[in-house]
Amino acid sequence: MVKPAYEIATLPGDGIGPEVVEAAVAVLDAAVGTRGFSLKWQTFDAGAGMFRRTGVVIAPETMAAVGEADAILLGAMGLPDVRTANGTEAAPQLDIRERYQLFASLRPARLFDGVEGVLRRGDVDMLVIRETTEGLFAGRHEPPGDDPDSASNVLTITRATSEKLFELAFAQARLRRAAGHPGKVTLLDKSNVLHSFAFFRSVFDDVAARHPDVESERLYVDAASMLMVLDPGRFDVIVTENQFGDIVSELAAGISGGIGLAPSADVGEGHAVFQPCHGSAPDLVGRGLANPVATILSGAMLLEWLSDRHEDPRAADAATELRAAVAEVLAAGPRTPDLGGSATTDEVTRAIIAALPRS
């Protein structure tokens, strides 16, 4: 159902992070214009920065908040010097998709006119999936074990979890074709020598047969790390295990342009979280580097939520306007450092503004 106003959570979070979020925020009200409807923004605390000053990554009344919002915008979490108790970096992002069983990202990878990748073998423009609850990541809860000079955590696949993920990912395929893309599903395994890749490729088998009209693929992810470089066109969407989709989606940005161009989303049943793929980057804090296009376009795909659960084509339509604008802007200029400019963020936000037909 639509409305007249949508609740956005922001976290802007760590480093460049809110930095990047102001921009996004900047171009989807200048999106959204005078369509009828209005994005209503609440910011709240949380990451590394909070945990430095005290002690915690995500208090519990933000994360009930964040969950009665009808989307969620997140800028960039985590600091280098900033360990818990365990070792690891502060992240909420984790506890978020864990929360509210957030189990699958989709991760774009477009190679946009005018953005020099570091390959040029055809078009580059693809979808990794990459199932974000379960996999190696599912055992970062695992006490340390006793042992001083080893330790270990398990990998875990469901078919629940599985069966959801493999049928977003044929869903995606569909939606893809019809938008003049081939509609392929590749799964990345490794069942050659992993019983539980074994078992997610016959989860993915007994999936693929009940969608006979996409057509499927299963390959090693090793070998398809070597081919999205040698022959990044063969790729539609992908879809694969937590660890190995962190590591291939990284995969994609680099040969699409770089990190700064990778928008996310943390997809549930219910919630989803919108964040560009980039870290902290602590070292552009308030210089006025750093590039918001992976958040912006994270915030297309946040628009393109809004409109599928609400079916509020108004949304869509600004989400296809915003996507145009930053393919006009990073065509022509002006550009970030990191893709070979000398543009500020600002520059480059306003520039995406002025290029909205409705701006």
Given for the second form:
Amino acid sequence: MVKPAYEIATLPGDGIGPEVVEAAVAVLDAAVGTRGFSLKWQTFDAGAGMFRRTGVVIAPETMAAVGEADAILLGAMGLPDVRTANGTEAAPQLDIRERYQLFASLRPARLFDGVEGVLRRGDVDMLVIRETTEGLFAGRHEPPGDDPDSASNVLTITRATSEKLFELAFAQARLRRAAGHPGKVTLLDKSNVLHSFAFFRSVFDDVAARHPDVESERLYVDAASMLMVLDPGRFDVIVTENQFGDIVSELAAGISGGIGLAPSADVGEGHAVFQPCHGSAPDLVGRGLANPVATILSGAMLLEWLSDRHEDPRAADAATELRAAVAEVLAAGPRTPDLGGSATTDEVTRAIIAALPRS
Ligand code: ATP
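Could I see the form predicted in complex with adenosine-5'-triphosphate next, after the form predicted alone?
What follows is the entire complex, opening with the chain shown before.
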């Protein structure tokens, strides 16, 4: 059901997180404009900075409150000099994924006009879907073990999560086909070596059989990684396990203009977190050098998700206009230094707002 105001929880986090979230909030408010609904923002503390001050990465009340919101916008979490007791980075986004069963991360990678791709090999326009609650990362809670000379982690694949993941991939392929893309799903695995991946592939085959109208293929992740560089245009929707997806989605970001442009949506059945793929980039903090586009495009995904869940075409219209404004600014400038420009975060943000039709 449509709402007059959608509650959005923001977790700006560490490093450049607060700078890019501030930019995205300004652009989203401008894109929503006077369409008859608004975004009601509520900001929460979490991450490495909070851990350093309090010893906690996310407060239990914050974890509960973000679950009440209509959507969550996250900046970046973690600082290189802050480590939790087991030596890993403070990563409340992983805790949120697990708490709210956000089983898939949607990571579009598109080479926009005006952005110089490193490959110079034509179109890159794909969606990487990374499983986010199991796979090799499910082992992050395993105790380290007693043997000082070895370490291992279990890789977990379940039928229930894999089916949901693959159904989502085929649904996304259909949506993309309706928008003029090929609508093909490619599974990446390592089923020639690990039986867990042979099982993953068999579940994929079962789901693919339910969608005979959507083209599908299966590739080994190593061969596919080379193909992503040599012939990225052959990929449309890629779906894969957690750790493979972590790596392959950064590869996709790298061939489509870099990490400053790569958005993501971590989705479950009832909740979703939208965030840039990049980290907290401590080297850029406070210098106006952060590219805000990845977070702004994550905001467009947030609007689309609200539109789907609430059958609210106003939010989808705002997302379409926002994407067009981003494309216009990437084509004509101004651009931040990571894209060869000399504009600040703020100048790019203001240019995107100015390119919106209603501003
Ligand atoms: P994480 O592991 O948390 O993803 P990371 O260590 O891989 O983080 P990032 O924080 O993503 O690293 O940053 C890597 C480098 O990429 C930064 O040092 C910075 O130079 C560049 N970078 C990251 N985000 C942006 C951005 N929004 N705009 C411009 N450059 C960026």
